[in-house]
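Here we start with a single chain on its own, the form predicted alone, put down as structure tokens.
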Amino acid sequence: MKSLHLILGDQLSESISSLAGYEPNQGIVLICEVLEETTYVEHHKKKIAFLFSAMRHFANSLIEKGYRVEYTKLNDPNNTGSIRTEVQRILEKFRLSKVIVTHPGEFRLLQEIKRWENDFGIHIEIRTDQRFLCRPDEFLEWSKGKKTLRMENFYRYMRKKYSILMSGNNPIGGQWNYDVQNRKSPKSELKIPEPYSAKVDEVTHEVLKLIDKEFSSHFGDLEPFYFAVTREQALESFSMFVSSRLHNFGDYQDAMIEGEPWMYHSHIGFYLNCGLLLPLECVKAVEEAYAAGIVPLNSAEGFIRQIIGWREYMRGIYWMKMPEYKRLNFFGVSHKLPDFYWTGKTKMNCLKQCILDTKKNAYAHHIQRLMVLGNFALLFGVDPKYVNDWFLSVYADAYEWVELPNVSGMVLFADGGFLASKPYAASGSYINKMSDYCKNCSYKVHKKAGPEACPFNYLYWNFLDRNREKLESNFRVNMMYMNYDRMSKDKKNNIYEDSIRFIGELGDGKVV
């Protein structure tokens, strides 16, 4: 039996389950560039640059181990534009019977491929996808029978599974979480080693060119260009993070400091999520790297909690609760994303330096994507719809699975605790501790009301007052309802006037 061997652009390892038993007098490789996968949110350019590189050297790479592969690019004439019509052309080109594939990594897209078995009339394979940690069932299977899923419970699971920093039953140094030693703010100078940067091959620069004719209109900046796009790369920019930049990385994992948007951070999500990189091999690199003494612990477990612990424990969520979680919306809110999420164009300089930090680089860290874009559209009250599209859209890291979660989950708290146990909602004076974005800001941090006054305090406590009927009973919120009760009637009327007149001025198309 002849079977397609179908590679998605997210699955670039030679590992991937839907390559094991591969005879290539039986099967063919198809791997194809389509306009749908682009456009169904329109994703950064730099985005798309990396992703159809990383895929064209990948196809490379497994012709001259002998794969007979069929690859589409974006702009053959053959192209027929979606994943579904192209693996019906070569099915029928080749006249092959069978279907093999690995479980993709977005629920639309499984719905999809389970449909063609009826559709084309022949048997569809679809495989596990085993570079994750932690199977959809086996999640399932964890969850049973607990009131609440909280992802340190998980975590630790995770660690006794994989023997991960463990000794015995007990994680080394005696504690699972060492998080309260990675918030140290950036007020000393820091020297920020320089990020990894590949240089461009003939490869990458035939895309670029063919990302600036065809997707002109897209958000972002395509250059300059300088993710890894190979196997070796990846590795070696993984390598270039545990030597220079993983040391300090536990300490300063939530600072921000304006034209600094690397920090400390690994940026091996854009390799890790589509199959450059594997995450067990990269937590026990970690893991050795603690053990031989290059690193301290809480860098160590702070890498690895992000890698067995938050990635997997929110494909698990994703898994568990589609398609009913992407509707989800909890606090009732309709407005509209805010048009200086794609320009830049605000007074508030925190949200401005991370959507610059974003367009330029397809890349903002987590803190950046959490407590400041995330945070402001938690306060004003943006439908959890045009949020998700927008993150989905311009990190080169995201994927439904991983995006979905954490936005609607972690972010917005859209799906009322499920995921977090409180809205991470905060006001101007945890952004002014995290970062010196507030010292070139257009508004003063430190007043809380009035047009000079920074907006995250009043729409922060605006926020709260108009959600107390959902949230004053989260016993991690109910102590600020007890501070907001204390405040002065003018006080209260001020939050609320201030935020009315914020709002206004935005939907008035001022620059706020």
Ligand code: DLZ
Contents of the next structure:
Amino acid sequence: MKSLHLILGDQLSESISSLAGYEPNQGIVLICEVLEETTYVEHHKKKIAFLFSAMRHFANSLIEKGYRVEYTKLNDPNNTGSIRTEVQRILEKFRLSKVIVTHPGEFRLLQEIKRWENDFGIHIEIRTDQRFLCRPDEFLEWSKGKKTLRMENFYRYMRKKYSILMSGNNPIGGQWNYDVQNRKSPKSELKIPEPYSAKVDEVTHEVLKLIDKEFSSHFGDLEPFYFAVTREQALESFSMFVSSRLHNFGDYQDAMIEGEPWMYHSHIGFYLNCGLLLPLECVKAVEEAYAAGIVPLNSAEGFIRQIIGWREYMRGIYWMKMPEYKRLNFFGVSHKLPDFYWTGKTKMNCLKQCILDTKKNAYAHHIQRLMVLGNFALLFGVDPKYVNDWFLSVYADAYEWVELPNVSGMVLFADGGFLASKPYAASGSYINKMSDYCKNCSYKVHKKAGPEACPFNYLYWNFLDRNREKLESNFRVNMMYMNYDRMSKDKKNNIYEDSIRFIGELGDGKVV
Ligand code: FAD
Ligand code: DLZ
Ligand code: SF4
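Having looked at the form predicted alone, could you now put up the form predicted in complex with the named molecule?
Below is the entire complex, every chain and molecule, led by the chain shown above.
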């Protein structure tokens, strides 16, 4: 029986399960660039360019290895515009009777693929995505009987399962988690290494021309383009991280500096999430760097925790809770996303810098996403739908399975605390401690009231005040209510008045 092996844009690994047992005479591999996937949210130009170039390079590497590949370019005259119709077209063209595909990363696509069996009258084989380290059913099993799910417990389970940074049954160094050593403030004399930059080859050049022509209305800068687009380049980029950044990753994980978007982070999310890199190989390499004495434990552990802990935990929650998770709105908020998320036109320098970094690079690091961009959306009360659409479209590493739990769960607390134990709400003093943004801001971070005061300061208390009923019983937030209750009536009035004024000005289209 001849089969169609469908490879989606985020499945660019030769070891992907949908290619297992492939035989050239028996199968055709389909990879397709389709308008529907680029526009169901309007992805950042650089993200589309990255993915299309990586897809084309991956297809070429398969062809060189003897695979029969049907590759549909976006501007092919036969392109039908969606994964569904491309599959249908190729099934008919080659009279194929079966589709083999690895479990997609999104609920939407899984539902779509499941319909094909009926709609096309053929057999669909959906295989496990073995690139992940915890299967969705294993995550469900792990979660059974637990009143609350917490990443830390899951992380310990994963450390033991893969025996990573372990000495027998105990964590190396005696502690599971060195997060408290990962919060150094940025110092101006830090010498941050240059990030990896790949050469634009002919394939990427053609893609850039295509994106420039077809997606000119999408957010983001297309050029300069410097992402790795092959596995070899992605490995080179990762190895540069291990040798030049990882050492400081732990200490400065939460730090933000104006004009330094890359800091000591790894910038591998986009490569991991489309399959150019595999999580376990990255984790092992970092474990080896620690064993060889090249990097300190807080850096190695901090990095490994992100991959085997947070990344897998987010995916577990996504598949456990979809589709309801997408509809959650614990605080019942309804504001639209302010326009400045697209333009960067705001007097709040922290937001402006993070948005401009995002526009330029389709990248911002975790604390920029969480404590600046996400924090503001939480305090202001933006409807989770708009926040999710923004985060899904603007980052080159964004796919719903990881974006949604981060945004709705970690940032917006839209699940009421299923994923995180408390909202990551913070006032300006946190941003000031962890960045140098405030020194170039029109607002004054130390001012608590009045038009010159940092908006994060009063919006923070206003957020707590208006959600008292929902948050007061949370013991991790309760202390903040005690602080609020100790404030004078005047102070509380100022918080309310300033918040109303600010929200009104934003609503009236003023630059705030
Ligand atoms: P590093 O800081 O170097 O971390 C190494 C790797 O750990 C990352 O590449 C990533 O694979 C993993 N990781 C770290 N934190 C997380 C996390 N919270 N959840 C899942 N994996 C994590 N990550 C995505 O991959 N895609 C997204 O769409 C995405 N959206 C996010 C939205 C918000 C609001 C927030 C707060 C976080 C989001 N993250 C997302 C998590 C994290 O911010 C990115 O993984 C990270 O910034 C990518 O940059 P890096 O590769 O330099 O990561
Ligand atoms: C994100 C994306 C984009 C922009 N374009 C394509 C595409 O043209 N063809 C394709 O197969 N996949 C694309 N993708 C990735 C899919 O959207 C991804 O497989 C789903 O979001 C599931 O994670
Ligand atoms: Fe952001 Fe407030 Fe600092 Fe300005 S003063 S950069 S708004 S935290």
